[in-house]
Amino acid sequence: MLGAGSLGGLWATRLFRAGVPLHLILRNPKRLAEYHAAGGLELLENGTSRLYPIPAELPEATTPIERLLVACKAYDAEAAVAEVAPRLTKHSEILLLQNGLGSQQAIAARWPESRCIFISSTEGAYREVGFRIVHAGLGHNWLGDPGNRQPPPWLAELNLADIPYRWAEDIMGKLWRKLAINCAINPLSVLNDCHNGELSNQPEPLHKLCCELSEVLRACDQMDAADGLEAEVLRIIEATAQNFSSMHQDVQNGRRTEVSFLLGQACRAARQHGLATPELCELLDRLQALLRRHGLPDD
């Protein structure tokens, strides 16, 4: 597993306890000390704290790797994979745990020897200081291939370590539909600075926005994804009323965001089918500045 983040740890707890060998890939010596350090990934679930001491190396490890579970953000999985391409076995598989799209079929295009699996992920889980991942919400997980729908044996592993999935058909739509609700919901939690459901006192520009959003999604032929787009995303303003949005957090602590991935890909997206988008491109202009003024990158 590339990436011991809040996704990544949340996978990784729970295939470990379940015996499913697994090592961790940590980016450099630093890391990896840090983590012996700490003795493992610690999971707080349920109320309860438990270690894990799961196996970590680095990735110039000599150890070939059948299957591959990249959970780090959608700028870093490229470079991640190649980093430890040459332990690739022939018949590889690559499972990429990103939000958003672009950095899945730039994998896939560049590795076309592996078989690439994409995860939608609705699950809650953060990553407090060191290696202690939060458990914070119940969440499903969708799998799929967009080149092969054949589901691999494998996925009764993941049926032992409790990870809630179903395979999907049409995983290009699971994850179209979450890069439009995203879209709708994190950059305007970012310039309000606001629990998302403060969002709820500005229908407006959700209405816009979703308008916007189903536009770019038919003309992507993503039917089924902007099918009822707009009550999905009230309904997940009111779901998580009292959280902050992924992106309003990386922005709080300085890290870099996705916005390239999320916002950006369906405003390339629609200037791609000649589709007019005044409130998504306001909108990511003004993230953009915004980001600029934090000391952030932009993309």
Second form
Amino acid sequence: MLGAGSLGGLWATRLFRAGVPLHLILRNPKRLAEYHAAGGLELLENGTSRLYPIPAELPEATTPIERLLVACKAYDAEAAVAEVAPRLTKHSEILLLQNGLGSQQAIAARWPESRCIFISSTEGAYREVGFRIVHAGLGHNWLGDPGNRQPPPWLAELNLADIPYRWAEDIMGKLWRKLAINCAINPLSVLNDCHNGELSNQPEPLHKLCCELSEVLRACDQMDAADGLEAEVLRIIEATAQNFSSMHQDVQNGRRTEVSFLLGQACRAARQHGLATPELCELLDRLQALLRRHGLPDD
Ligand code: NAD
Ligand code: KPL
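Since the one above is the form predicted alone, can you give the form predicted together with nicotinamide-adenine-dinucleotide too?
Full assembly next; the chain just shown is listed first.
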């Protein structure tokens, strides 16, 4: 498990307690020492907290890796895999838990001998302090491989670990749909500094964004992902009315966002297909300007 943060920790603790053999790969000796001092990863779930002493190591350990679960942010994922790439076995698998699109394709292209499985997750987790992770929201995980519709034989291990999942023959559709939903909601929530629910007062900008996003999805051959996009965006705004979007939380906490893999990716796809998407472009410009004002990277 590379990237033992919020979502990675949620996966690692559930796999470990189900008896699935697993090692955490931590960034550097300081982080490894802190982890050993903490005694493991702590998961707070349904009001109960438990410590899981999952073995941990550094990227430069020498044991071969057959299956690598990557749970870093999209902007860190490729560099993180590069650090452990010499350890990957010939027919290894790389499971990619990143939101948005772009990082998965870069990794799949750079390590073609590994089977890359893309995961789209709607589960929610955050890190309180140190190695204490809170399972904050129920959700689902879609796993799929755009190059091979056959599920891998080990999927049932996820049942043992109580990880809610389905194999998605159309994983690109799932990832594009989530990307489009995030593009419609998250930047507006940042620019208006508001809960998701307050966006229901802005039907006109949401409508224009959803029209352009649907056009981009169709140009990318993602017809199913385009279908009913606006209705689902409005439904999610209602369902998450009291929440701040993940991008809003990132900006609020001074953390880098994954904008380049979300709205940036939608704008790049529009350009590649020769589509004019003035609303998306303007939204990206305004968002990037705000990020710079906050002293955050704009990519
Ligand atoms: P996070 O910041 O909590 O965790 C990422 C971890 O990766 C950090 O602990 C960081 O130190 C580690 N890392 C980065 N580079 C590394 C390297 N080279 N070697 C080892 N470790 C390295 O992030 P997160 O919230 O868990 O998000 C991970 C991905 O999952 C993102 O793409 C996010 O959008 C997606 N996601 C998160 C949630 C959630 O609820 N947290 C839900 C759905 C999707
Ligand atoms: O996924 C989300 C996020 O905040 O990242 C939702 C709640 C669906 C809003 O886009």
